[in-house]
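Quick heads-up: it's one chain on its own, the form predicted alone, in structure tokens.
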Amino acid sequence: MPQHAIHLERLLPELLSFEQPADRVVSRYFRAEPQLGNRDRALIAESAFAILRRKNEFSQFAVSGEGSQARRLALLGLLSALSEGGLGSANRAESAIADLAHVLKPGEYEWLQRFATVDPAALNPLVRNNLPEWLWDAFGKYPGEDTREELAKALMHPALLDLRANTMKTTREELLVQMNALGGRYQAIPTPYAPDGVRIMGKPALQNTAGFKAGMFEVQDEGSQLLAYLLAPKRGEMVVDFCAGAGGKTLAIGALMRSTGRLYALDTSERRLANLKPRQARSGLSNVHPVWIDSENDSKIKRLAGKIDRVLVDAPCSGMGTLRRNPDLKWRQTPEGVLELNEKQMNILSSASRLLKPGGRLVYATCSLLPQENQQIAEAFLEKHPNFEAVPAAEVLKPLFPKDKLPLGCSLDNPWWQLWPHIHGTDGFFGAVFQKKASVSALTVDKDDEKSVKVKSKKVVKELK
């Protein structure tokens, strides 16, 4: 323990500079530190993304207190990840407090009872509730004054380690066994909503596992494993994903085709689509080809227009749903940044419309809260593109609830969808699907017709050398 304040102490002024994105700070200091094991970079990472989730809250009260205000902070952020963060004896402040005393200096123990003790009401909103002055009022008007501290309150606890089961090789209950037979104090339990979900209670070192390796589940939000049925692939379509970056949803869309037909994943960054090379072949599938463009107006796209089924075009956006994991970005982030993306969301969506055939579905999604991301850049898209029509996501999503009188994160009012940490216990997300309407001369393809399927697909795969 007295380590892993020292380690704290030396990671947060980096952390805190914000110039760089915290996990990337985060996994340089561990690879220059190769002595720590598992379970101390677990709780050195969850308390330096502590301190980061509660920054208003910590650097306020670190004011008092003896010592470096790195320590102060770095003792804080501790007594959160052994409180909040699962990795203590208990999930209480006094547990955690006793799990820390025999690494205090005298005072610090007192310190941090007074601490314990602050009546969070008494504070001011900003403080209370970590946020950034723009952010707190953005969600003042959206989702609302009467609901925004709510979710200020979902966004300060570390999200939970959610896995989807690769259907490929394994089913959820059988992944449900494995993860129980780790032992420990993990649990695994099923996800509400995500049919092939699952939850782990605690931050096991699921890379070391046998399942991992063999390819039986990936790591993937509940909100995001429920974006792919918004797509809804069928066997043997043409469907790209058209901002896959490491491919977690294009894995997933990819398990729902059955590895049939072809998977385009399209990005713009090498990098990211290596990562995404070792994680397809753990998987299975056969269906996935990563395709390198230099921007959303690559000749590549061009050659593939008006022959594509589905499309999902996962946005770059602001992250702000994803606060829970990368607390970092409500810091880094600022209104004009908000405004160069919507400019960007806005392009790829109109060059990503182009691929689709007569009927073929677009799906825009971000892991945003945000309206100018969401249903703005919807609204917009429609208004410029005469020849698309939106459909209900709750139209699309009925087959995945059918005992439920509207699906999760749909609404009567408008035909979009939306996730909320503070309601649905998941990352923040939105999505909207499209439909480009049928010209009168289009011709209807038998999609289970297999030989017409292959011809197709042996033809784009040309044009895309």
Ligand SMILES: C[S@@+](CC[C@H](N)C(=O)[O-])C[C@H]1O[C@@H](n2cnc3c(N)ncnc32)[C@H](O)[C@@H]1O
Given for the second form:
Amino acid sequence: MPQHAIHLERLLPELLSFEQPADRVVSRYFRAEPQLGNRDRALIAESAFAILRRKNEFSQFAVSGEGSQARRLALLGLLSALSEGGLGSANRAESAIADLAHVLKPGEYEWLQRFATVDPAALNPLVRNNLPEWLWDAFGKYPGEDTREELAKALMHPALLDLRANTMKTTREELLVQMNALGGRYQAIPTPYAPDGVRIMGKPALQNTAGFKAGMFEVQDEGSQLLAYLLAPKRGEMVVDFCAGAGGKTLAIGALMRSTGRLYALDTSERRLANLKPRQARSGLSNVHPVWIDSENDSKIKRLAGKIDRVLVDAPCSGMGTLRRNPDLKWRQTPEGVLELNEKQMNILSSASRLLKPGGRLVYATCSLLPQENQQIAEAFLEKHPNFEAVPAAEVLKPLFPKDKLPLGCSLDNPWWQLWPHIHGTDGFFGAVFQKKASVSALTVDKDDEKSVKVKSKKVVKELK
Ligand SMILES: C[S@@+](CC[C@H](N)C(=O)[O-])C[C@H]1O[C@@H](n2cnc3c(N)ncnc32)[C@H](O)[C@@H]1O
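Complement to the form predicted alone: the form predicted in complex with this ligand:
What follows is the whole complex; the chain from before opens it.
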């Protein structure tokens, strides 16, 4: 373990400069240190992310103590990673300190023990909750002063590892057996709501398993899995995933369509779309068509106008709902950055809405918790597009995922769908469903029989090439 602290000390300056996303900095570091094994990498990465999650608390405590500031942060990161149980150890702080004892220099053992006995209630709320002031204030407005601390606490813990069984190749039950056969340290259980989800306690390296290579599963948060049900794609439909990225949601949607119909995966990032290709190949889906676009106004999109049954806009957003797994975002994002995103979100949603047939469904989604990126965009969209109406999420999801008599994430007070880390144990998600109102001329278009739909979709694919 001495080398873990040394690697962390080396990694920290770049990580804490916040110039690059943390996962990129960590991956680059590991590429330059090929001798590190899987377990070492897991502990170093988990400790680095713990430092980002609890930066205010750790920085305040690390003002005093032995050695350099980087060494102190590294030790606090290791202590947190070893005591969180994210690595399958589920140790308490005392036993984690004991695990570290043999690498500690004089005075460090007592210093860590002092840290473990700090009373969080005595700390300033910004320090205790590890949030920048603007975000703490924003959470005070929504979800509100009474609940923001609970939310902040949930965001300080690493996310659990969720998988989605690829139902084109296996079942959840088979995947559970496969995962439980990995070894005693890990335990796999069904996710509470997503019907194909498997939750793993501990963090096994899965990329090299035969099941992963054979496309039996994808790593995907339960909330993301549930979002595919809000789009509710049907077999044989024409569907567009407008901001498909590396295709996490595309693949879940494609499986719900049982690999029928056509599913266009659009994105402006060639790099992300390139990452979709191997995942698509593993998945066995033949209905997915990745298409690179130069912007939301690309002429390829215009050619699909009025032809699509369902469109998902999983918009670029601040990612504040994913702070459990991307804690650097809370230090990198700013209120000005959110304003810029708002303009982008509105433009993408407006362009995407042109794709829909009369009667077609548009789902706007983010992994943000900020109303500016969620409710306010959905409301502004409805105001600007009187040819669309909101469809209550509860109506779309019923009878799925019942919780307190309503489908999970739905409310009687509004039509939107929202998942919270502190309530649902998922990443934070927002979803709004809109339906394009049917017009008289549209009714005749809707009468197309299946054959003519097939001919048309072939033509569209040709046009996109
Ligand atoms: C939240 S991510 C999507 C994640 C993805 N749906 C998934 O499940 O993995 C947002 C995506 O929007 C893409 N994007 C940004 N601007 C865009 C635009 N104008 N049109 C389409 N996609 C855009 C980004 O490249 C990014 O991949």
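Since this is a predicted model, take the numbers as computed values, not measurements. Heads up, when I say rigid core I mean the largest set of C-alphas that superpose within 1.5 Å between the two forms. Numbering follows the first chain given and starts at 1.
Once the cores line up, the CA of P402 ends up 2 angstroms or more apart between these two forms.
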